[in-house]
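Single chain ahead, written as structure tokens, the form predicted alone.
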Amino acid sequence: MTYSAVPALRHNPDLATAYEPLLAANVYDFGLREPSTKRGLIAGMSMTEKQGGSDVRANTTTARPTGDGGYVLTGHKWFTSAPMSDLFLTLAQAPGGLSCFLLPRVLPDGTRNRIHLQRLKDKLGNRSNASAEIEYDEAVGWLVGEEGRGVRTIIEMVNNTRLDCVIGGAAGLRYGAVRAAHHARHRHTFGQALDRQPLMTNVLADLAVESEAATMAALRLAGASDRAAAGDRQEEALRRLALAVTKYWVCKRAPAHAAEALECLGGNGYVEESGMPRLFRESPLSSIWEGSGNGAALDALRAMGKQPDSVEAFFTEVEQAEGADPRLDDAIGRVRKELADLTDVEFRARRVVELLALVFQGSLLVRHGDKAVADAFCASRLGGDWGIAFGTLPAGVDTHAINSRVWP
């Protein structure tokens, strides 16, 4: 969230002036004081009401104009992530409307804010980084971008986040697949080590598949992100839709991978000092997180509806690899289909974000990564020919190329 921040408050350069110098620094000054007198800041993010949850356009803070450029905001917080950070962004009611604020802890004159904790949230996992429910009692902050276009400004920090969620979780998925791989390597049974034996060695094969496709995507729209924040238009076009197709399927694939993973291990698995337990808690939380699955298939959909040039920046890019691979042509070909007919378009919103999601995937496999993993890839995701859990990848891939990817 920190480095996330500096894209929404370049909306109020003054802003951006004063303090992103800091959030960008390689230093954490600790301690209670007025953000300009650190070395170096973090920040988080304060949008989520009870009564409005991810319809942040119900939220009923208020912000009142203090005729001196500052506004006093009153209301509660359900969710404020980091609340252990210098600077806040927030969404509050302005008299133009939802707007966005940065808010600091320790205000100019070195007085504490008035910002109550009132309490931290008891989470399934994720207890590393707090989350807490607030109140604003006449909190001073600053108006970012115009009244009004809160949800437009603050949504460039949202973005940023997004691809954390999607780098998060395909982290995830490869420490998985690692940690299944290690122990299968060492674990004998049956007269061999467990990674030979023909039905484990499907399963390794399969959570590595997942975790490739999903570290090749990621990788790919870190680079768009990069080259987007650099004035490419086609790189920002396809950035997004395929950042909100990618964190749908990655990270809603997050959990029954963890799961596979941490039942290779056995009962090992179950023990909180494999590790295995809290990357399964852990699982869960980037499809949560900025957007719910259903949000970020909606936002996909908002994406194509509002800005027609991120689908044809989509099939520029996966277009790229037809020709290589049977499969992924017919599945392009699949994608076209159910974008001709938008009828209940909504209802099938998660069919289409999940097909456009496996065909992003498929097309950076094919052009850039393993002949054997893009071969497994197609095969299954692509070709149907592919069970319901992890380790039903079909007879005749090369299961041993794949697996000495992960563990030589």
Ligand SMILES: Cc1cc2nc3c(=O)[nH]c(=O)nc-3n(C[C@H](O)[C@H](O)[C@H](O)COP(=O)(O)OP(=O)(O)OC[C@H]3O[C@@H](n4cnc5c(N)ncnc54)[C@H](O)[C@@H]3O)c2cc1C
Given for the second form:
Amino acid sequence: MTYSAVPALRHNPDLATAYEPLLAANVYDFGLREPSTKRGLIAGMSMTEKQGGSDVRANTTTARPTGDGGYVLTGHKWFTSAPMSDLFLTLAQAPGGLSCFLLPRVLPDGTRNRIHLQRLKDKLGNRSNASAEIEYDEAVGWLVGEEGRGVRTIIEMVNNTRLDCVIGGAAGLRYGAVRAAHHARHRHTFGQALDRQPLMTNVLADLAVESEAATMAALRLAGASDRAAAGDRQEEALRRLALAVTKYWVCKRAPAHAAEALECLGGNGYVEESGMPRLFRESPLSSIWEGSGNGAALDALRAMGKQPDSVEAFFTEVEQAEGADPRLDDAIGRVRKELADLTDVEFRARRVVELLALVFQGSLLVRHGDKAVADAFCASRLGGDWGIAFGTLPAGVDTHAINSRVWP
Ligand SMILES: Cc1cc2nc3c(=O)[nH]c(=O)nc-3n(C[C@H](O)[C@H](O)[C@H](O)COP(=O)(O)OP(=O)(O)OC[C@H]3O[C@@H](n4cnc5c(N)ncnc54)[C@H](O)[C@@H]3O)c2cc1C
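Same protein, different condition: the form predicted alone was shown, now please give the form predicted in complex with the named molecule.
Full complex below, order starting with the chain above.
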């Protein structure tokens, strides 16, 4: 959230000048002090209210101008993570509509801003990150961007934290795949190493394929983000749609993948000291925050509707692999068909977005990935030759080549 706050903050150049170098600093300087006196700052975001997380336009927190360029905010936020942050970007209803504000925890005169921590959430997992319910009781804030354009401003932060969800999701898949492969290499069952048992080779390879596909997509999007920030419009258009699509899919795959990786360790995987329960508890989270599954899928539809250049950029990207694998070509054709008739498209959003995500991953794997991984991906995810659970790859895929990439 700290780094992601920067692009949004630039909508107020004075605030960006004051705080950007400190947000970008590699120093943690904890403690309650006036931000400009610290060597490094951390930032949080505060959007979700009781009545609206996905629908932030329903926010009721108010922002009253004080006449000296500042505002005072009054209201309640139902989720605010990292409440020990120095700065928060938040949304509140100003006279001109829903607007984005920066709130410091300590004011320039050294007094505490009136942001009251009411309770920490008792969460399923994600315990290392505190998430709080907070109250603004005439808290001082400064406008970022124009009044009434709060969502547009803060979305610049959210787009970057969505990329983090994808990167974190891919990292979780990799962790699960590696832990499962390591255990299977060293465990013996029925007279031989577990990773030689044919059915287990299928499970491990399927986990590995998912992990590589997610990593490819995450890194492609990280590159697109850098190039978009440097002014590349084509990459910006690709990122707009492909990020929403990938946020949906990589995060959606995480819980099933974590459960399967955990099971590879048998009963030990269910025991805390294996580390797998922590992975499992964390796994549903990325799909919820920064736009829950349906929110991400609907955001992809919004991108396609409002920014046709994002659709063009998406097809330009995936069609670079055209002709390389008939299963991918066929899937690209199916995407075009799904999008040709937009009747009931909101009802079909998950179907459409899932297919877009698979085609994006498939195209990257076919062009840049390992041959065996790309083949297994195309056969199962695009060719439809698999079951619903992990470990249902079809015969003929090179599980040895795939698995030795995870645990040589
Ligand atoms: C651990 C954790 C930390 C968090 N930290 C922060 C934070 O720091 N700052 C912050 O602002 N928020 C934070 N959140 C809140 C999070 O962003 C919201 O929970 C999330 O955006 C969903 O909002 P909601 O909980 O109000 O659910 P709702 O918006 O009520 O959604 C409920 C369900 O309905 C679905 N849905 C919503 N609208 C539609 C629709 N039109 N069509 C179909 N389905 C729909 C959603 O996908 C979801 O599945 C955090 C949440 C968690 C769990």
